[in-house]
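Here you get one chain, nothing else, as structure tokens; it is the form predicted on its own.
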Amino acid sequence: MTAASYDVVVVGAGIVGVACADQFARRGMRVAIVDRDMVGAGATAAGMGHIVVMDDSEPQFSLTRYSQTLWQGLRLELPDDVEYEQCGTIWIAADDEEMAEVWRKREYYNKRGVPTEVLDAQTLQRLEPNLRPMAGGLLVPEDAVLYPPCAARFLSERAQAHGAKFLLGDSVAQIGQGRVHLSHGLQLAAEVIVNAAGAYAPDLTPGLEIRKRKGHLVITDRYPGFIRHQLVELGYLKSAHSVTSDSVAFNVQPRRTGQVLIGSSRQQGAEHREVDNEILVRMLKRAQEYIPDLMQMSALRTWTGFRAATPDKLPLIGPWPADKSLFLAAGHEGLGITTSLGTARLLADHITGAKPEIPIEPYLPSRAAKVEVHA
């Protein structure tokens, strides 16, 4: 039974999905978004909320920087509970080798218009006195943090104000050929279907090269002023972005509440949501190597989530080659919060024929499609 017809049906109400729904609805399209869970659950609720520019590749830089500027443009509209804070990121260099990476990173960013400041050991210690002595670091002052579930709620409410319909609490059984089949037998018809189901996108679109990468986070009690910036080790670029092995890296974030959010870990092939004590201990020990006084702090909660990872660490944005009605907005790994707005804008521009501000080609699913063919 087909209940209704729409211009666009978005599958997945995480922050990428609701950003897409918001973008399409504000362009006057009839939009529905479906999810078995509430808005902003899943990876969105499990994420750190770091709005960060990254430079693993030129396409990654382009999308993260583009998206960051979109967040900056939106910040005055965000309600207080989104907790948008432009605290900046400091990439921590532990030794001279990593200081060489600081200078490389600075040159790369500055050539592309991203403000940075190289910090020597003394300046770093003054800015972050709870860090153990380090060689220095790179401050990227336009990076920010926010609280992802409330950011997703804001985008969903704005989409609804422009007519988007949210169908929550029912699983999607199948998508494609202009139809979204819900588990209780209802069908939605649409000219455009957007698979924004994150780590579960391959369940709905067989052939996607997206794998789950499990991560752990810890939130502490309130210690106002304990850290002032998002702090990330430069080793993060080598360890936490490995696509072949489990890893941990120092990555901590100040919250407006005075709490400290501690990450990060990556596990390959882990399917269970339970906390892995071995990985958790490794992650906390790594954090304590940088901030020894973390050992004295009280932890309030520990949780896990699944990131949607692609082999080349770039998301899949655009049409799926096997089905002209199907489009993807998935595979963002640990950058879904940052790149949600850019992803939505790129996809909406592509579908409506508007001129994009950055090229969509590096993110097209056709670059890595392995389409299943049934006899």
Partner chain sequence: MSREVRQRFDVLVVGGGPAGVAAAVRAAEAGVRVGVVDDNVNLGGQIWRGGPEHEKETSAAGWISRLRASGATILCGLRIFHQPEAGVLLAEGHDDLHVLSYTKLVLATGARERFLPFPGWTLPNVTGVGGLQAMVKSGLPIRGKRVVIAGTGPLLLAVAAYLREHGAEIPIICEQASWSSLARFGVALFGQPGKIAQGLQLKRQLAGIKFSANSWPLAVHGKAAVEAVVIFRRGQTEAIACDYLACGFHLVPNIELPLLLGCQIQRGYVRVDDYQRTTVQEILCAGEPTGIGGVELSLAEGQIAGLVASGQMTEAKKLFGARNRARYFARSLDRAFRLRSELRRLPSPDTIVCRCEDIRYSRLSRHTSWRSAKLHTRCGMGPCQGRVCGTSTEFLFKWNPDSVRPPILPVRVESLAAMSSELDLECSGVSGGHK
Given for the second form:
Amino acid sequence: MTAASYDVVVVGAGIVGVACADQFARRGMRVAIVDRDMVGAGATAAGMGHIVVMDDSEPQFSLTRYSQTLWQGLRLELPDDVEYEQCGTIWIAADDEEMAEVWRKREYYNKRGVPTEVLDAQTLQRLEPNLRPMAGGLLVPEDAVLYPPCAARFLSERAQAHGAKFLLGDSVAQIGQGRVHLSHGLQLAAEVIVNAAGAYAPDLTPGLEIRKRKGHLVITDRYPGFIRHQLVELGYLKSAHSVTSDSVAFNVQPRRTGQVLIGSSRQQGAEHREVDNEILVRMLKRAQEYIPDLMQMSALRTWTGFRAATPDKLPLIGPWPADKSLFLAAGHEGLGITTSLGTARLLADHITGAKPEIPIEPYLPSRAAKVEVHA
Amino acid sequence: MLSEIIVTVNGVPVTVPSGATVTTAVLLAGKACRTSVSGEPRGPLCGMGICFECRVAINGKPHCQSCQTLCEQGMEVRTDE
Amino acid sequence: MSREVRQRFDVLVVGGGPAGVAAAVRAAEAGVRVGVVDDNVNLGGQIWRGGPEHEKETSAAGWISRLRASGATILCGLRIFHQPEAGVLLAEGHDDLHVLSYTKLVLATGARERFLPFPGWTLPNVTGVGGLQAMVKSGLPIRGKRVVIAGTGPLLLAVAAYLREHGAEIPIICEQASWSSLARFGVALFGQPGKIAQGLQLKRQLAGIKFSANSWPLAVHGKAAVEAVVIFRRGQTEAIACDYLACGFHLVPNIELPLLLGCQIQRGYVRVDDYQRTTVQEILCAGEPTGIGGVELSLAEGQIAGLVASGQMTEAKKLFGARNRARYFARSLDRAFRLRSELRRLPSPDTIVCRCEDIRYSRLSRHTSWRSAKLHTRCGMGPCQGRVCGTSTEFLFKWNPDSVRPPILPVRVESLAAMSSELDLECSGVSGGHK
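Return the structure block for the form predicted together with the partner chain; the form predicted on its own was the one displayed.
Every component of the complex follows; first up is the chain already shown.
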């Protein structure tokens, strides 16, 4: 059987995969994208859609900030159903200790050109009257929210308009050495294969250190104006950044519909999709500590999803050392919606030899020690 | 069973028989129950707690299913929130 | 946090309609501890709805008074939304939370009307057929109102009779089924003396009302509410002035709870064996969820389920004959009132299909699955959780429904937050993440 031949085959039609397909197609390459499901059906559908600048590490900051500016640039093109809203994030400080962190964070952001505003208790109360009185917070006004499934669909349509071919509903059995084998027997030949399979990337690329981190979300009925910014607790800094234990954090989002999205949780080693009562209860009680009135709101749905977590909490973007045809765009943990655009640009720049706007080195898969070389 | 109950719908008093649901009070007041997300007036559809078209605010609490709630003396019902 | 009530039952029955009441009666009369839980304010389900003043129907009054005398605990106004662990259901009340433990569970969750979208169907005073009856039973004055009744199924006739008795004027009943399939249905009834009597009785009550087969609604006109309905009849369109259009296309089973509990579904209905046992141990099912069949089938299945749940297998077996005869009727119903394919063409591109989120037909017709439509348009993502539009799109586009997750009905966040109250969690000092 003659294999259909492409310049690039992207495996995984989540937001990262479709963003990559879009970038390659726009640069004139012949692109195919394959997924066992529809566009944006996995972590993309489960995620909050918070376009946020983060400062856990310098590379994380660079990629999130770069990506955020790309989203801003795209803003006018986004269809209405993407529901892009620049509502801003408020990092909530519960006490004086966390208020010190507000000032540190402000310093960090300001040095790097990200506008912020420190909110005292009163101002915070005025901006978010349903929040229990708190010490204060840091407003990051350029952060935004969007509805991820429609954002992914928009990117996929743009990729298609540039000639990308979508092969959906067929799972991938094997990738490597310039070949993508679909489980129904079809083979695709590609100069470049991009593994963008998220939490499932290691199934196709053994040796890849990506683990599933399960998350829960709850969405309410419509309560317009109940909250006005994405509200996230700073409290997580008190405890170490645990990558081993289960955790919850107060993280709620106002949807453009007036609905409130309530998060968040992180679990290691939970492989089943069902809601875990214990963690859901912990998550909601955490939210209650910040917004007591949330408890009286009508909850419409709960769901879970799997983040693709790497040991050092940075995504894997670039060539996989064991196979020169294979590239990675995976391991985005909870930031895949934000960093999809930056990831796609970096990878496309790297492959086409264009000069990247931020250095790709911190995200290169070669940094991961456990690389099995075959071939 | 002869007793009557007075509730208000958007501030206007409505008298209903005892045992009447809030849906009945809203319909007697000549009101739609809610405005849909694209701005259409909506009244009750299923009458049995399935469709959620009969949602109103009761005593300040939004999104209450009026067909599943019995009228109580002095209840404040709003369809315009 | 709201008050929490804990109760434990040998047999817990979900649903207070005929099947649930019959199950509870037969189990409770054997002396086991029985609870009946229903989300409506009164017992009786949809068919016996309305509380004591409406229990005129002899079988309803008999069964409900028997239930009251049986010692079963009656829990109305509670909405079951989750099973946090095997043998425990959570139910939300107006201001409390009920933790209901059971040894055996009987699911008698009933059915709802199927609604189909057509231009104007979202106008106020377009209601379900059973829906309008329920509203009248709850105090809506109908005397002197003109009510067009349309759709399909035996409910059209029963409700027409009821509304007329309460003073409504019925300009016409439009039944989408053909005369020939209705005639076959008539033939199927010969084995059912009770049904024939019921039919004859209705015939008297319906005398003089125009009844049209091969007829269905095309559009509703009106500004703030219904003013007229355009129907298709005898190959032509006809506008009829009215105050209400009561419109429903037969019934669909409420299988969300059985699905949540893992019961196997076969061709849209809960799969049960001769003893009404589902594929999940300790869980039985009776009434409409096992197949739409009306009161007699529900009573037979309910009794069997109640008897089996309380260990009375021999007694249960005695009812197999009655149940199987009633099932024959049920199968004839499905055949007679099968939806004609023309109804798929009723919506225009801008007709709203999902009433919670106002999603129009043209946005849905691009999608190839319910999940895709849900995810990309928000169809079915509102508070009804797709109970209305999921059922209609199943017919319109032949989409398969999705899996169910807790809560199976919207509940207060605090009720979800109580889901594992057994564990008495210590929540302070939890480590956090972000996002």
